[in-house]
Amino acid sequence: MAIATINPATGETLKTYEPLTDDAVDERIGRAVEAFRAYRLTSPQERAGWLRAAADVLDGDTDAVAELMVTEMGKTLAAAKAEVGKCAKGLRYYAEHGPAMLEPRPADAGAVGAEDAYVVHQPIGVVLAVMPWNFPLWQAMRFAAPALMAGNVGLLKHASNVPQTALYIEELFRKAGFPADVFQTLLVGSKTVERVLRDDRVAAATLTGSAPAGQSVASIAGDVLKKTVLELGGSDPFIVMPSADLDRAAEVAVTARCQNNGQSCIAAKRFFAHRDVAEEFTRLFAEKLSALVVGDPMAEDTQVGPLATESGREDVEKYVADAIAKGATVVTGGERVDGPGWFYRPTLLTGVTPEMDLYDEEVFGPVAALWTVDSLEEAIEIANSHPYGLGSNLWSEDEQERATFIRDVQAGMAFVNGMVTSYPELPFGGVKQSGYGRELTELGMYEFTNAKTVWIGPRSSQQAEGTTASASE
């Protein structure tokens, strides 16, 4: 794939880069080890002031931030304006509480016979970070803001249709004060990652993207023993229970499956609605998704913009065609926009059977499928059938039924009566094959530090006796 930005509004190439040699690799690659040297002295206060400094560029560049994301993949510009806020809280969040995260953690130095015992977390050194297009700056920011904030450097290998976006972060943190070359990013093509992870400068990685990506670089880590964190795909399901407030959990449902134009992992997917409620929540569910406006993404009431690439819309149509055929029903949507660019229209299906290829599989667009159930049990079977599990959603008012969903859905985040989204708060990531590990809140910035125990004898009698003739003398 072409190192590019192409306008998926219009199908125009607006910009194109040549990926950087092998050569150039290796020296920013040995750049990175030099700032790490003496980064990794930096105290955590320097880290965090730089931090806050990242976040008021971040606030000053909002608008233009906003519009070349829009140009490079799509996302309406309200998301995207949305998404630069949240990236400016995360850096804000890692500069008020990294500090506290990074104490040393006392043990119980009498339990182990010491004098003193403590936990330190310290930097690892050069991390690989490989990020995909959807959340162009999110995605990328929740790696650097903990990982900066822990004192390693990162090295961003971005999705090959967002390269200003990716070459802006590497210049924000150059903009805040960061020392040069703690963070940098490389223009390069997916075949170089193996290349960058294989070298024994780089100490680890972290992947956001598709199951056979994330295979594919736990296979080549796990080869040179690195550890990598993985946030791979997502079907999430969204259950609807008699007792919930229809109109509200129809109203967020559309949200949830279109938000970034249908292009989320944690995006619910799949839609679980219970027989006593389904053909009003279906009606529901469909009449809103009807209604929303499909259009330009600079346009301030456009809802939903185009899919990020024309094979991803080929894909979606695909998945769709192939459902029909096999006895979906289309409620409403099914079609392509006519005109320039690649629009999808917002879709629900139902009758949807394992026969089916979206049945397992992830259509990463504005496409609903919906079952109707005659228990929460039977939802949460059907939904744990799937081999992802990163987040998940109940609407209910009855305790039982929530207790239930917590304890048995099979997913990384289970969410009450909302939408799943991602909060610097909270700790981010699925099982499955989903991926493993956790972005977000000290567990995020705890995967790339070494936890390192000290431990620290007792002073000899002969040391203490001195100390006590010196202070008495």
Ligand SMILES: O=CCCCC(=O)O
Given for the second form:
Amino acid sequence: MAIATINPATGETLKTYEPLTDDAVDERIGRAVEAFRAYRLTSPQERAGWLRAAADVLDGDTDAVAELMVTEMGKTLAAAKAEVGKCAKGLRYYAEHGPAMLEPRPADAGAVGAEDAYVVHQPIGVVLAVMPWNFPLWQAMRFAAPALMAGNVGLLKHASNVPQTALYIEELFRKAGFPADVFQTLLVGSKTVERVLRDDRVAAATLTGSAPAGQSVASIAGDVLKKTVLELGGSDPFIVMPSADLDRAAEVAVTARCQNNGQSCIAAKRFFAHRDVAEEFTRLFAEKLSALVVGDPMAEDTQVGPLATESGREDVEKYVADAIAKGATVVTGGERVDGPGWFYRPTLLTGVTPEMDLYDEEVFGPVAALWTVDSLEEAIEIANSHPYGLGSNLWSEDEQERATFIRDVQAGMAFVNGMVTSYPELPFGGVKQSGYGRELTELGMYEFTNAKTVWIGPRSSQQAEGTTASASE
Ligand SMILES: O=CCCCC(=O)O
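Given the form predicted alone above, produce the structure of the same protein in the form predicted in complex with the named molecule.
To see the whole picture, the full complex is given below, headed by that same chain.
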């Protein structure tokens, strides 16, 4: 894919970029290494100050960056502004808590025969971040804030359809006062990722993206024995039990599925309603889905904008056509919006079976599949049969059902009476084909640190004194 800004609401190509040459990439890696030499010696308090400054810069740039994201990938303006706010919050979170997270953690020195023993988290160097277009600012910030706080330096290979946002992120850290080259954007195609990852000067990589992209990065990193964190696809279940507040559950179901125009790894994609409430829940869900305003993402009242790419919409159309051909029922939607731009109507399907392609894939668009189940156990069994295990949602007032869900659902995140959302205060990540490692909180920061064990024995002079004393006794 060419590196270009193409407005998804119109299909118009607005700006194109030449990818960096291999020599330019090598030179940028060299600059990152140089930057790391000094940056690793800065204090956590200094880094916290720069993170706070970056949050302030973002606050000031909110409208401009939000409009840029809308233009590059089509999310609604309201969603884009919320994303900018979330990034500022994430930066402030690490500015506030990062220094304490990096304090040495004392161990029981006596138990290991030491005078002192502790663990200290040290930066590991240059970290490559391969990031997707769906939350173009947040996904990069979720990596950058903890990584820079820990003293690492970052190289960002962003998705090819959000180059201006990618360049803005580099500029943001510069404007905030971080030392030069601590965070650089590499405008390169995906083929260059292997070259960067294999470079001895690069210590580790994080990727948020598709499972095939994750496999590729993991296998290269495995070959050169480098640490990776992978946040891949999701097809989160959303289970509605009879005790749930159905109207509220249906309202949140719509947001959970259609957030970001249906293009989020943690969007709820598979819905399970208990037979006792299935008819009513389906009615409410379909009604609310069909009431969504689809249109110009810059308009204030728009709730669902276009899909980010033409091929993305074609993929969604293929999944729905295949399901219909194999017997699924379209309750609402099921078609593109005529006219320019890559719009697709919020869609609800029932009667989805394992023969249909969308059964065990991830549909990256506003398409929900709904099953009627006879028990929570049945819902969990179908949910767990999917290769992904990112987030999961349960709606129930019943304590026993909540406990069963939390115990048995195969997911990195379990949300009850709410939708899966990322917060700096909670770890984020999945199991199975959804990847490994965690982002956010101190866990996210420690992924790219060397947890160095320090054991310090008594000084030789003390040992000698001890020997002399016991000899004279
Ligand atoms: O595609 C992944 C979406 C993550 C969104 C979030 O962190 O809120």
